[in-house]
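A single chain, nothing else alongside it, follows as structure tokens in the form predicted on its own.
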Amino acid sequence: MEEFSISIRQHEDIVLLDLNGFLDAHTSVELEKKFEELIARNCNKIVVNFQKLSYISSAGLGVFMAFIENARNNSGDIKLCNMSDKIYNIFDMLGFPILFEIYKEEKSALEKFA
């Protein structure tokens, strides 16, 4: 099984999460903890970069659903970017583009917070 990791970057008041590897039932706990940490620190403007993510399961998708409302209720949002066609198709099939702003490029996601 492929590993999973999260890298964090900061752009002004926006936190960027770079996902890498396999996001499944076992590794989604790590992403959940990262979101909990950010929300606790009032970091509610989040861009998640999927460029290096090769797989996502329903458990991984559920993490995004669990935190989107909290971020929006605190004057923030979770924007998604740089998805491969394979990952985007999973999000699209489940209707996520209606709930989440998904961008081809990170720059576009960052600009939407301006």
The other form holds:
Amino acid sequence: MEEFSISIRQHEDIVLLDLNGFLDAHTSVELEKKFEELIARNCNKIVVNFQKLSYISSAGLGVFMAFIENARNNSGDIKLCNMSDKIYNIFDMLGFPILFEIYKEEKSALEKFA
Amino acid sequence: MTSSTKNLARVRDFVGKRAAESGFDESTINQIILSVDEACTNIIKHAHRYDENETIEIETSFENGQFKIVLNYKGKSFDPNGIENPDMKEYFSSFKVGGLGVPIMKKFMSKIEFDRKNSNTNCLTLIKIIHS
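Structure of the form predicted in complex with its partner chain, given the form predicted on its own:
Up next: the whole complex, starting with the chain shown before.
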């Protein structure tokens, strides 16, 4: 059965998180810990790449809601990119594009931090 | 199944296979899977408070164009029909967290029924009507 994992890359002062697998009420705890670590290290410019994420439930959405205010209050942001139509439809159906910047390509998300 | 988020992947797999056998398209199957995940997550979290000694019994059936997923569980009752959808503008402006499982279920399922069988047993039924 598919697992969940997070890979980290760095681009200048921006941290990129590559999500892999499925993000549900069980695996979202891992993502929550990763955000806590980043915020504690004062890494507030974050791009999350969804290319390899195959599933998300509301527990996964909740992690982004929990950290975006903190990131923005510290001159950063959490920008999202490379979502499949299946994943984007969930974000869109609930109105997340009102609050979150969602890009088709990672390059565009990185450029917006410039 | 044991009431644990560890089992959500297995539930999704089970429900997805049953929905596919009933003839739904891929997009609808994904909606059903997500709705059942949200329902089970709510039960695990709110009714069972992550107590892995509790269980959720899951049955599916397909009859007269209706795919039904029945979740039987003990503990605190939870009727999604009694919960109003949040105002999403207010939700985002105040950076709220949680409370989106029920709106997802209501959006994606054709009907949700809740029955408290006796003082401690609940039956939550998610229904999706197939459109030919």
